[in-house]
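Next comes just one chain, in C-alpha cells: the form predicted on its own.
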Amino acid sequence: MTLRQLKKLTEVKFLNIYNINESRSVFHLLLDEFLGIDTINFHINLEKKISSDLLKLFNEKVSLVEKEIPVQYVIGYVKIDGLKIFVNKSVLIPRPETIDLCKWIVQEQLNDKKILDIGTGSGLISLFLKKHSKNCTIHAWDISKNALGIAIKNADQNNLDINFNKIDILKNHSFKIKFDLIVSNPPYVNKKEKGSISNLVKKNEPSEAIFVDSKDDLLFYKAIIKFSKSHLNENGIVYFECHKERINKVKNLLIINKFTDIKIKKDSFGIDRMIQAKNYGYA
C-alpha cells in the first residue's frame, strides 16, 4: 500500500468521528509519530510503499482512534511551547484556552514569586510558568493521585522543579505559606451539560476534572477565592480559567470578596474565558 492510498483509506475511517480537516490532522499526527513521516515527506513520497510491519502498527493505532480514543492519548503526549507533556486518561488533554491562560500570566514577568497551581492535572500550567519565570517557587496541588503521578513524570522529563502535593481544596486548609500568585483551571462544567460534550471527552477524559459534582456550578471558585483571600500576599494575583457563560458570576464573587483590578480576557477563539484579580490584603 502506498502513502497516498493509506491516507485515503484512513481519512474515510476517521470521518465517523472527525470532520475532514480534523481527519487529515489526526492522520498526519499518527503518520509522524509511528511511521516517522512528517507532512513534507509525505507529500514528496506519495507513491512510497509501506512495509507490512509498519502498516500493521499504523492500523493498530488507527483502530484505537476509531474506538473514539483521542489521538493525544494514542500518541501518549503533546508538545507545547517546547514542553513534552505526557497524557493518559488520568489527566485532561491540554486545551488551547489553558495555554492562552499561561501566556497571559507570563506577561507579568514572573521573577522571584511564590506560585500555586490548584488542580494541576498534567502539570501543564505549573510547567509552563516555571519554564517562563526566573527564580520562582511553584507549588502544584491535585486531589488525584494518578494525575499527580503524571504531573511528576512531566516535571522530571522536562527537568523542571515543581513542589507537588495531594490536597483537596474543598476542605478547610490553613498553611503558613503565602503566595504571590494563585492560578486554577478548576472543574466548571455542570453535569446537566453533558449532552453538549463530545463522546471523545465523555468517554475518555477524567470526569472529575471537567464536571462539578454539585448543584453549585461555582463550588470550586468559591473555595479557591476563600483560600486566596487568606493565602495571597498583599497585591497578590489570582487567575482563573472559566466557563464562558459563568465568568461574570466569578467576577461578582471576586468583587464580593474585595478583590480589585479585575480583568477578563478573551481566549484565542474570541471567547471570554480568563479572569484575573488582585488581593490588596483586606482579608
Ligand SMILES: C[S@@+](CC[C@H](N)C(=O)[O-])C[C@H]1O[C@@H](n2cnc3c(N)ncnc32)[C@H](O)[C@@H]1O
Given for the second form:
Amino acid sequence: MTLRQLKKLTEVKFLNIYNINESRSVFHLLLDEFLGIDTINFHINLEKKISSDLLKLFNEKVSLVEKEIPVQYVIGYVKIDGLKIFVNKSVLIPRPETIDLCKWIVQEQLNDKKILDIGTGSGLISLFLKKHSKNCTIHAWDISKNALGIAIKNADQNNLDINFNKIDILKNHSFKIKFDLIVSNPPYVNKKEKGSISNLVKKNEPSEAIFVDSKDDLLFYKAIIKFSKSHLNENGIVYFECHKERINKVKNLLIINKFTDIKIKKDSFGIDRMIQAKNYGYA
Ligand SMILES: C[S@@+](CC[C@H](N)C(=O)[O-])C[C@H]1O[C@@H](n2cnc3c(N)ncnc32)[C@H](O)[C@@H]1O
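The block above covers the form predicted on its own; next, return the form predicted in complex with the named molecule.
Next comes the full complex, this chain leading.
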C-alpha cells in the first residue's frame, strides 16, 4: 500500500468520529509519531510503499482511534510550547483555552513569585509558568494520585522543579504558606450538562476533572476564592478558567469577596473564558 492510499483509507475510517479536517490532522499525527513521516515527507513520498510490519503497527493505532480513544492518549503525549506533556486517562487533555490562560498569566512579572496551581492534572499550567519565569516557586495540587503521578513525570521529563501535593481543595485548609498568585482550571461542568459534552470526552477523560459533583456549579470557585482570601499575599492575584456561561457569576463571587481589579479575557475562540482579580488584603 502507498502512503497516498493509506491516507485515503484511514481518513474514511475516522469520519465517524471526526470531521474531514480533524481526520486529516489525526492521520498526520499518527503517521509522524508511529512511522516517523512528517507532513512534508508525506507529500514528497506519496507513492512510497509501506512495509507490512509498519502497516500492521499503524493500523493497530488507527483501530484505537476508531474505538474512540483520543489521539493524544494513543500517542501518549502532547507538545505545547516546547514542553512534552505526557497524558493518559488519568488526566485531562490540555485544552487550547488553558494554554491561552497560561499565555495571559506569563504577561505578569512572575520572577521570584510563589505560585499555586489548584487541580494541576497533567501539570500543564505549572509547567508552562515555571518554564516562563525565573526563580519562582510553584506548588501544584490535585486530589487524584494518578494525575499527580503523570504531573510528576512531566516535571521530571521537562526538567522543571515543581512541588506536587495530594490535596483536596474542598476540605478546609489553613497552611502557613502564602502565595503571590493562585491559578485554577477547576472542574466546572455540572453533571446535568453531560449532554453538551462530546462522547469522546465523556468516554475517556477523567470525570472528576470535568464534572462538579454537586448542585452548585460554582462549588470549586467558592472554595478556591475562600482559600485565596486567606492564602494570598497582599496584592496577590487569582486567575481562573471558567465555563463560558458562568464567568459573570465567578466575577460576582470575586466582587462579593472584595477582590478588585477584576479583568475578564477572551480565549482564542473569542469566548469570555478567563478571569483575574487582585486581593488587596484589607478585606
Ligand atoms: C479541569 S481539570 C484541569 C487540569 C489541568 N490543570 C489543566 O488545566 O489541563 C481539573 C483538575 O482538578 C482536579 N480536582 C478535582 N477535584 C479536586 C479537589 N477536590 N481538590 C483538588 N483537585 C481536584 C482533577 O483531578 C483535575 O486534575
